[in-house]
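Only one chain is given next, in structure tokens, and it is the form predicted on its own.
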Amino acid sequence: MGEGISDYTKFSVDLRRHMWLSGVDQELRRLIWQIAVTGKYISAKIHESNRKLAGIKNIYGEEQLALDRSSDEILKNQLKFSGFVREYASEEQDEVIQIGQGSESYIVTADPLDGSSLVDTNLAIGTIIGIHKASVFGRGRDSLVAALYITYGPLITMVYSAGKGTHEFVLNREGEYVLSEENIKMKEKGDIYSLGGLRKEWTEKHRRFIEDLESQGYKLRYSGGFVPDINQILIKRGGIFTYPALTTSPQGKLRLLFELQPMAFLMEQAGGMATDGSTPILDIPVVKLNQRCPIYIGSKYEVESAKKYLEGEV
């Protein structure tokens, strides 16, 4: 977009505009603009819920609710019949699920309904989404070409990137996504952390890192939910969260494919980092849908002093 959008003008570009004049292909735009529309139907879904559980477990074993089950159906049917994606993945499923007819363009991954046990107690959650062009095994950056969340709080947001930058865009009255923020560029160094995993099971090296940014006067900023938290880190410009490896789980918590392929894309175009404390996300290869996978993922400054200490270098 050349030397971008005035703030004048910035709030009339409307998200098609916006992925025409940064000069997204064609059938990645309205893939992209599909998805976005869909956000709205789910976020009808979650105003109507009734917080109800649904009864069953998810193939991860975890309790899972109705909301969770509608808004992958959502999404499914959706790009079902958009005729630009032939293959579906989704954490509620258990496995790639062909939806077109074969020949199209793209595969898409979904976390539905990130933070859906928020629901509840009205906290903010989020849909994420990685759009790959090649099989969504092997490693990140050798197929995603676009990723986005959508954040479904006081307002409805979406941020999303095609390899251009990531750009922030904010659902108006009349229901269309218009720019807010474009271009968005992390700082070397933040002030805010957000942390997942109980205390008394970190690793000693990740214990020792975070004890580094507190002594440092970072503040704690943590929802339960990685929508919002990676939001905030992102639309504040710096800090870093974390999900790390634990003596109970060496693995983390968060999956590869769903949830930290497409926020370390988002992440990188903003000039950020994210990593597994060595490696960066983005080179890690997918073995299997439900692999998982630490995570440090924010501003430059935080993440590399994370691998010194994982690395035993500090």
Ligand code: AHG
Given for the second form:
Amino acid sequence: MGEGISDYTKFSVDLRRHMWLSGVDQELRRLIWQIAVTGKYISAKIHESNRKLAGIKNIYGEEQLALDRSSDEILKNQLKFSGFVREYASEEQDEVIQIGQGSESYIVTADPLDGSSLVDTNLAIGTIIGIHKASVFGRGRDSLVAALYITYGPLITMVYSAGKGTHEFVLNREGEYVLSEENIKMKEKGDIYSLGGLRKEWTEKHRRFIEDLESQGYKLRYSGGFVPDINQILIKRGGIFTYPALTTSPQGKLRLLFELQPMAFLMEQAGGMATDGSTPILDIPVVKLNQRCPIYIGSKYEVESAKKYLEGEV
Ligand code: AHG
Ligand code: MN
Ligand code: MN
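Structure of the form predicted in complex with the named molecule, given the form predicted on its own:
So here's everything in the complex, that chain up top.
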């Protein structure tokens, strides 16, 4: 690249300027920026694993770590050196890990690589992050100060909120995150639905809710990757994603702390809603790290309609 603007933007000026202009606290700005940059390293790991899938070992002939575990290592190490993080909680770890001195401002939660089983099919996958100012045990609404996810698809994108709206950035060919969608605002009602869980294991109430959507002509959009499935609803500004309570797993599949809380934060900041069918996800206390919870997330009309069915009003 030539001189001037392209050199200047090497430090993701767009992302940093956006956070600065939105009045995001300085430490939080640096932390979000650092996590966004870490997405580039995780993406490089994903590419490396493609070589492994093609039957090429690494140059030392070593066994490679599973992608989700190496993504976890990358994130943990980056956060350790940020100087702003006292604790790290990850879907890949059994307990909260102390990574700072104890006086740092933030606790970070991560699903370092969501949808890792989709890697071999070349569908999009992602990283989900929650940034908390207080203990993660309790309501997300009391501790979360920011959330973000990164999608690894045809493009790498980063969607963040620090409590001042939800914004999308796209990683360009120069390696810069460039603002692509500012202040994403959900419509009242969408026209797509994204459904996890086997139909034969649905509850009666959930089945009636889904049949209502189907009778209205909602289009099915489910990739099996939580990050791109939620991203589709946010970027299209409407619709619903649900992974409901199932007869075989009344708490559904997805994890409250690592997966649901960050997405609920981003969705609420975009004017949408996220509940377990009745209670907002951000009001459900976390009592254990790997706690699961059903979810209905998206635009208001659909999430409120789900609530009516699940609470037995319809
Ligand atoms: P992870 O790869 O972190 O274990 O999560 C996978 C999740 C999520 O991406 C998706 O929404 C869900 O699993 C899909 O589940 P089904 O295979 O039951 O549809
Ligand atoms: Mn996951
Ligand atoms: Mn995962």
